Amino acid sequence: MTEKANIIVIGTGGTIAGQGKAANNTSAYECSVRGIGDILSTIPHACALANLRTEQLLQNGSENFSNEHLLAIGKRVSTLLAQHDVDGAVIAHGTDTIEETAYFLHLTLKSSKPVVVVGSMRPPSAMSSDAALNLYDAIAVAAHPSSVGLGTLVFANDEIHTARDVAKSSSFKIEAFRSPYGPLGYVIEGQPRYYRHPSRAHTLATPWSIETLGPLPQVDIVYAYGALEPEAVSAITARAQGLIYAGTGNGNVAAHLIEPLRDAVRRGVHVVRASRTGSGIVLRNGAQPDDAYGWLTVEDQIPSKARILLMLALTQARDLQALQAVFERY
């Protein structure tokens, strides 16, 4: 008989923690109330899977997580994962910014052991709730050997999603996760199948460590619309170090605020194009003259992990042609 893996399943609160006055609350309820061995305790058939501890590291919705809250996690994971004895990790966590967190996770993590974050568009108090059975196959993948090396993973819906794909696409529906080409596999019937695996680096082949961050620097997402108009842009980016440019199709920026987009360049701020609509390739010097006025433009990341990925980059590099190989290459 195979051995269990032993896995640490960590609690952060969010609505897999929540709990609702009705069986019919699914989306009005009162959030990250429950303990993750409280939640666990629902679960008894999942200790056929692994060895499992818990371990409550936050108790509040991933809305309210900042980039302290994200170097808390990343540490205290990268210390368990360091543990001979531990041989994965679930967290559970809240899916307002799951993809953010896990996506940190993905890029400064120094570990091949398998890292699954998970959570539930409904309370388990809810009717037909996901939330057992989401953290049930998130334990089943991160306890199973095929998801070691493979980076931090999300799981939510009978998909298995790498960290830097995923988004979540709706506000209220079971499948609100998207991946643009396609999960990297599924959990059926307590089994993890995968078709595909991520082709950017991540984790051991990144140049970052959660290990050695410290303050991470100040960048922000400015969202266009027809009627932004240039002082709010310039409000933004006067205390900023780094600046994501959510722009209308492709990372296109009106005709007024170019200007204020090259002011913040000439004060020292870095700028990237991305895209609103929330997935696609943004085309170097392609809608605008990037070389010229000094910015970056995103690939094919959306404006959230853009952000967590130049807070990365400025950690050590500043120079324009690094930053934007650092875009080309995770």
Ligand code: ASP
Contents of the next structure:
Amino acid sequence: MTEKANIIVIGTGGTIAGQGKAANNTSAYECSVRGIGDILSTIPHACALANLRTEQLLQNGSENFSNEHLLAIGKRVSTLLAQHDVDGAVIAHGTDTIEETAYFLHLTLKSSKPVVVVGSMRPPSAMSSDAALNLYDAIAVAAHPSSVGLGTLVFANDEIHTARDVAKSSSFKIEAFRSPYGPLGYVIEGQPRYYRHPSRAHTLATPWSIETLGPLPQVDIVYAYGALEPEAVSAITARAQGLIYAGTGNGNVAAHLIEPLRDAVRRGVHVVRASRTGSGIVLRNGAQPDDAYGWLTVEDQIPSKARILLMLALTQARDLQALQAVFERY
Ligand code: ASP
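Target state, the form predicted together with this ligand; input state, the form predicted alone:
Let's see the whole complex now, leading with the same chain.
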């Protein structure tokens, strides 16, 4: 019989740690109130999958997570993964910003050990809650040798997603997580099955190490619409080092907003054209003459992921070409 993996299960809050007044409270409940040890004790079957240890790192809804929270989670996970008696980590996390934390870890952890970020759309107290099974399956993924070297994964609703692609795409449904190119695989009866691997560089193959990262540069996101005032764009770019412009369609910019965005570039702000559509490629020099304006473009990264990527990129490069290359590589 092969030895069981040693998995650390880290609690950070979220719906998976929530509690409703009654079983029919599937969407109205108190978030981040139950400890990770307490939640885990409701799924004794998980002990058959791995040797489990728990740690309560935070107890907070993920909508509150700042850059400092990301750094704190990353640094702690990195320390734990460096321990020879830890084979992988599961992070129980709120679902609202799970895609950001997971992508940040995917790009900055320097380990090939599996890291699985998991949440739930219904608290453990609700009817047909997804909390227990998601956590059980996430442990199965983290403990399985086939998950080694795949970077940070997000588990939800039977599906294993790569942190690079996954996004929350429903405000309330159990089937809330979507990767534009599909999940990497599934879990059935506690067994992961993979059908594809991440194709973009991550973890050991990126230039960013969580160990050496200090405070992250300020990068903000603007959500575009026709009536957006130039003053709003100028106000948000006044303090930012980078701006993700979540344009309409293929990263389109309304005529009256071109000058405020060019002005931001003249003040040293790195402006990135992205799309508010939620998927698809933004074509460089397509809808706008990016080279002439000194603007960057995402490749297919949605605005929340582009913010993470630009923050990291700005810790090492300011040169336009080097920054643009990052969007094509990660
Ligand atoms: N507000 C919660 C959070 O992100 C929602 C959830 O976990 O589903 O922490």
